[in-house]
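A single chain comes next, written as structure tokens; it is the form predicted alone.
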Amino acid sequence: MKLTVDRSELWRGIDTVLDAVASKPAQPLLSNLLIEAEGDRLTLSASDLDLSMRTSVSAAVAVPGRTTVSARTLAEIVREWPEAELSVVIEDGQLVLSGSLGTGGGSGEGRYSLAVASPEGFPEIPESVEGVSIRFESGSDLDSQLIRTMIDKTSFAVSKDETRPVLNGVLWGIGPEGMAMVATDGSRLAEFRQSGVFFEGGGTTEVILPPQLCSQLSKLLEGPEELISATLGNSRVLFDLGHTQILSRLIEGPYVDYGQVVPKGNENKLTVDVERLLPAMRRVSILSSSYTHQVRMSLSRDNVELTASSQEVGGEAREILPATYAADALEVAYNSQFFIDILRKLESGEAEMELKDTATAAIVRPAQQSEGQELYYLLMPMRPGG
């Protein structure tokens, strides 16, 4: 193997796949990057067996080849290397990285040699998997931005409890009427629905996306790459972003029947400005219990009162905000941290809350939603004073 590559391109490739390197590898080879050089591309791959990522960057390849090298070591060297053109070559069983230490005369030269290992046995990322395929088009109803938004608005609500694996992921369902993503940890629930016909063939397909996959996909979609396709198989899902592919195992098992917990009779409606409620909730929560994070909300005509008390600090907090509310007076209590997470996802504008009583979950949604979209959150109440 012999090639030259811009340091910025090499680092971009390494940084793209680095999070897929196993932190505690089941086998030593999984702590390495697979490096393949052919034509005018340098391809880098990483895998922890559950999540595999592959990306390619521009390079001038003189001699094609493939090998593996320590991912963390190579990443640390390239991260610290100044912008320059680098030479990568295999010499005497080692990968040699060399080049100038910056632009201009007198910048100096660097040369690093790293042990390599045979690529035999490194997990291969297939070009395709069997399953339902969905195509994405930039600027259409189904594009990268939609998927990124759906992940962002829901994935924060997944459970951290490892005893119920299905709740650790995001349910992604696609059917004749559109698609939805759902996440819940039992105390809160997030659902984002987008209407539309996104694949032909009828029926419904549902998979549970692991949180690490959601995180990596969202990170990639923040950059210049666009999602081209996704293939949902029985046990794996493959996302194609052109120069980058992500293959992940799915979380197995039926998802909970979350529709049963969505209340139908919440007739008390509160409308309040998010840019008022969010900072107020943050301030009042400072004096909430460090164990329960409880903030009480007292609703009366045209205002909402937030209160909290802390035995640890020995203090109380109280704020009154203007709001639109015309039903009977009601006092409810919620975990302020969960509520703050939800308000952050609403971002701005007005929040609408649908309530019933102190024991029934509240439904929180943005007052204004884009056509064809429905976003709502479910928040379980706490016993006031508990």
Second form
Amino acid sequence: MKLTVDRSELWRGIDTVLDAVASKPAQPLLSNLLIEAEGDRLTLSASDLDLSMRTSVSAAVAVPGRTTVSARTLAEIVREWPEAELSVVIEDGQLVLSGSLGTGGGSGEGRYSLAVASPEGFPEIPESVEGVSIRFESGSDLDSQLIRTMIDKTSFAVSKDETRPVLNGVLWGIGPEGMAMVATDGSRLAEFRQSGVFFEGGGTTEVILPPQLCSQLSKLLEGPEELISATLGNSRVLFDLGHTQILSRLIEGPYVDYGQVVPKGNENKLTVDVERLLPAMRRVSILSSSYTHQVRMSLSRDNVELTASSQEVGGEAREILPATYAADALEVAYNSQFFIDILRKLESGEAEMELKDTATAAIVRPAQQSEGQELYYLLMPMRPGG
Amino acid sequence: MTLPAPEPPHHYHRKVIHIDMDAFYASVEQRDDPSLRGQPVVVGGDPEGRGVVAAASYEARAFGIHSAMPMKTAMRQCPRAIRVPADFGRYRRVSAELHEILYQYTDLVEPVALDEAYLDVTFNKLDIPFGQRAARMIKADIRRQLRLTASAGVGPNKFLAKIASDLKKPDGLVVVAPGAVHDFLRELPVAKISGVGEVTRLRLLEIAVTTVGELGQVPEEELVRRLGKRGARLHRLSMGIDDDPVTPEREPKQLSSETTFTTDLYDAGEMRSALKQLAEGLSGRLRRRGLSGRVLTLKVRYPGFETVTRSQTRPLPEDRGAPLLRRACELIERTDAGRRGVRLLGLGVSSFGGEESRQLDLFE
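Switch from the form predicted alone, shown above, to the form predicted in complex with the partner chain and output its structure.
To see the whole picture, the full complex is given below, headed by that same chain.
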């Protein structure tokens, strides 16, 4: 292997796949990056067996080749290296990284040689997997931004309780009417449904995406890369972003039948300004128990009253906000942190809430939704006590 | 009937079990830390200060260490004893697990301390006909589920069950059958009766009483003359009679607090500040007991002892002072207070939730 590459390009590639390097690798090889040089691309891959990522950057390859090298060591060196053109060569069984320490003359020279390990057995990302394929098109109804928004609005509600493994992921369902993502931990539930998006093939399927995959995907979609396709297989899913691919194991289903927990007959309707309710909830929660975070919401005609008390701090908080409410007076207790999480996702504008009693989930949704979009949250109350 | 009955006033003999965990705190420590097993372990305060021994393992007891002994003395008697600070939170959790086991047999469980409880298994949930069998099963459950040992005493009342549990510690099981009560008590030293301390023991020694059997020979009037009211109780106990029922722990149904004014109040501000004090005091008492209630009741007494109450029920239980006060002020509006003088104000909270605050789950 022999090539030259811009330090910034090399760093961008390493940084892209670094999160997929196993922190506690099942086998020593998985603490390495797979490096492949061919044509005018340098390809970097990492895997912790559940999640595998591959990305390529432009490079001037003189001699193609492939090897593996300690991911952390290579990342630390390249991160600290000033902007320059680097030479990467395999010499005497070692990966040699060298170049000037900066652009322009008189910057000095650096040379690092690193032990390599044979790439044999390194998990490779296949070019394609069996399953239902979706093609994305930038600027259309079905583009990267939709996926990013759906993940952002739902994945925070994923359960961390390992005793209910299906809830440890985001349900992604696609069908002829559109697609939906759902996440819940039992205390709250988030669903984002987008109708009117059509994709080739028109298959119907449901998969459960691990949260690590969702966060990597979100991170990548913040950058310049756009989704080209996704393939939803039986046990794994492959996302193609052009120069970058992510392959992830799926969480085994079936997902919970969440439709049946969406309450019907919540007739106490409240409309309140998120920009009032969110900061009020934040302030009142300062005096909630640090263990339960319980805040009480009392509704009366066109009024929302929030109260909390803390035995630890020794104090009580109370705020009264204007709202639109015409139903019977109602008082319900919630975990303020869960409430805040939801309000943050509503961003600005008005929130519509539908409530029933002290033990039924509240339905929370933004008053304004884009066409074809249906976002709503369920928030279970707390049973208050001593 | 004023004379003491010769037999408990029951148509049946009760079956009472006294469960006493062996060296409880020390055993929990040894269970949770294998390096302490087989070692003299003392649980309790700092020997530098005035700490006392809260519990001593049986290995430590061999050195004469016992609970309530100053830690300094204990460490002198056995310098290689391992001192462990008491972790009451953990002991309370184990105690709650113990109670769970006991409640599987009967709801008639009277906890005496973290490590001690009475059960009345006369009629029990598992229809076990013999107290001895129930005690054996409970001991086995404790061993299996808590990995600890307990001593059990079985008898027709709490007094006999408690003495019996103490006789074969650790891991003992002693049964006092109703027909064997007198034999059981005859040779028993009087100091085994709970409540008979050193002073009483010496008083009894003056009349040559050292055993419970001898105590039974003393006429009741003489015991009352020598020991006061306790004498009558001791007389009954010496014959094995104890009617004290096993009383399960109960929460109060209402907590309230009231205040009477030296001169009748007419001023709304004065009434409000009286209510504020009541609400805050009540809130503190509710919180100390971990209670919170849905119903608030206001009591108002006018001059001439006419008393009215007003109450308000809310969907959520309340234990906080400020909301209680707000509601009390709403309630007082619904009385004649102010138009008429107020001699007494009271506030009470009832309809307790009784459960800890908990996040509800969509799927449960």
